[in-house]
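Taking the form predicted alone, here's one chain by itself in structure tokens.
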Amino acid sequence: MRSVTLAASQFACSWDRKANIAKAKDLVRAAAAKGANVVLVQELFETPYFCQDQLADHFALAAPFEGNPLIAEMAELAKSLNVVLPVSFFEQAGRAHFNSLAMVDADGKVLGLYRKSHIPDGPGYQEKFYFTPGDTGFKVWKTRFGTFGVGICWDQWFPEGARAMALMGAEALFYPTAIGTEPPPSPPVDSRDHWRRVMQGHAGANYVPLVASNRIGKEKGQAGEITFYGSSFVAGPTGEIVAELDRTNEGVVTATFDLDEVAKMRASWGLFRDRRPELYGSLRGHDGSPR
């Protein structure tokens, strides 16, 4: 029997950076405080979702993953608290700048980098203008408490990542986010349950949990503004969400697994016997056509 409690957080974000970190700390804190193992904090968790608009001076919020402030403090804090902690930050690399997460093990060490894979582009989502498409490939990290991949935001959108992350050997797939309303010119739409079926669809077909961790608020652009969704959750390996947040109130939520239970019910099942790769190559082209 291998136990794990996995955690969701969610809270709003304002200007004040290191208000921000510190409110993503005292969740963690809490979280540990209910048994939790591994602590998942929403995407670009330092500041207010600055994607909504092009602006240069945004460039400015970047730091390099080495000697990196904020994975330094976030590391302190996962030793002191003996939980494995995946942090997201805006990373600056030479010329390039990366949407990026450090695995941070129960030990402080920093076990690796992963760069988002899928950039958005839209109304309220300019990603593109910010971040290069990652170059790190899927990856899945052996911490102490179970092996573990992670997506961000706009990967969850794309079930090859799941599923890449699965072969390799994920136990548990954590997704931190920034979603919410979608600003004009797009019609009224609140995808909020989309959202969340699209990653309980992950959890079902690969047979493993899953954890999402949004952020909540009305946060303002030049352009327009964004309400953000919250529901924040932890699905179980059947994509049955077992535990949630609102979508308005900040805080934390924890679910429990035993990995060794999930494991041998993932096999039984047969989702990775029964697969057929020899006929997937129409999915390494963007045409559908065989590669």
Contents of the next structure:
Protein chains: 2
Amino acid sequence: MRSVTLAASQFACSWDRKANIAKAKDLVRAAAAKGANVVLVQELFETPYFCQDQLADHFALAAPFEGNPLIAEMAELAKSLNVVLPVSFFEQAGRAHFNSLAMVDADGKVLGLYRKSHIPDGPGYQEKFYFTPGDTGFKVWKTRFGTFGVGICWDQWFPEGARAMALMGAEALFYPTAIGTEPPPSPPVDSRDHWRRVMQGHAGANYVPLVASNRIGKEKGQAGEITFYGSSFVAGPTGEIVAELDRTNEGVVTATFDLDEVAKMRASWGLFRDRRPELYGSLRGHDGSPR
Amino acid sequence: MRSVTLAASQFACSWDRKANIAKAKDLVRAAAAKGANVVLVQELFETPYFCQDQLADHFALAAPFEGNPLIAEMAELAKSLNVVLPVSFFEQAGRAHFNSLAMVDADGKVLGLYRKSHIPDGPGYQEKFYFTPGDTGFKVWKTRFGTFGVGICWDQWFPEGARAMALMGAEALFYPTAIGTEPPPSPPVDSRDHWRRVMQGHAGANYVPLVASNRIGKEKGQAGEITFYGSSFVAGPTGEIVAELDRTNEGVVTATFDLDEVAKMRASWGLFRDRRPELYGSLRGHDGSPR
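For the form predicted in complex with another copy of the chain instead of the form predicted alone, what are the coordinates?
Expanding to the full complex; the earlier chain stays at the top.
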């Protein structure tokens, strides 16, 4: 029996960077007080979701991975609370910029870096203007409480990334997120349930718990505004939602899993036994021709 | 605008093979009367789900693809009703046996053969005793009403197959199925919602409608019994269930999609634009090491 408690969290961000970090830390403390061993804070929580607009000024928000003060501050918190903390941040790396994540173990050690692989682009979500598609590949980390994989926001729509992390041994998946309404000229889609169903599918297909943390609040850009829909959740290994937050309130929720029991059921269900890798060649391309 | 109506169906099978086929044909007619252009009949509908037991006698139920009387009969029906019919059957091929599907176009032409790629094995589902894992790879067919892909039952749990068919141009996915309770010594799992969520995830991740048809009824084997849970459904391209049947009643349901509108929204959402095939090498293996 290996009981592990996972937490999702959400809050609204402002242009007061210190206040955002303080709020994130408060929520991590609240989750730890509920017994959480791993706490997921939302994507790019230091600032508003600056990718609403294509503005050269926003590149100044980035900072290097090495010596990053945000990561150091969160690592100190992780150590003091004995929790694993995936930390989303805007990375400057040489002349490139990435949408990145530092994985912090419960002893405060920074285990490594993941750079968002899938970069969206569309009205309100101008990420291709800022971020080079990640060059790290998918990563999992052996932490004090289990082996965990993290994708970042748009990564959550791609079954390949979830599967890759599961194949590398991920016992749970984490997706820090910033998603809400689609500003014009997009059709006025509410993607909340679509967003959830795709990740519930990853959980169910890989038989792993999954945590998504998404921001809340209305943020105005130059071209329009986005209302982020929160709805952060924890799903169990059959894709069932076991804990969730609503669209508008900040907070944390937790769910506890026996990761040894999950592993036994995963093996028994046979999904990894029966894969046919020799038939998956077309996934290495864009057009479905075998590779 | 290209409006296409898809139908799911379900019924209980007995050892009266002619009655099973007659029932399947009745349901296809009922779906066509509701305007269906494509009608999905459940997996291996000629007989009870014989894979409950490992019995040598059951190999005699198989028949070759060429000259197959079931396929001929269903092709005649397809032509008379102007509907596309995926036809599941137990195939004998040389010394091998496959869990196969013939794709029949609305003019009665047999477009080709797919052999189930992923073969389950567990209490009540002894498919590895009967079926060689399929050697056709995933297939899509250009039919009168669109380009469609079909997976067979256990295939429905594997995101790779759904993605492969989507990459080949599938505008909708179809999964004929036979699934129900887990007989002892399995834990008494009700997998109905898990089963649905994984397929809803495929629909949402690939932005395609998806149809699943599953049998109903209690079938006794030598070792135990299975209560098949029906719950056949049609999902829309965000994974939402738009039409469904219950656990116990036979019937058909339909849902209509504008496949041109779906294609436009799929392109706009960007899921195929932003894939990173160069990062998906580990999916070509079982252990997550890059290949």
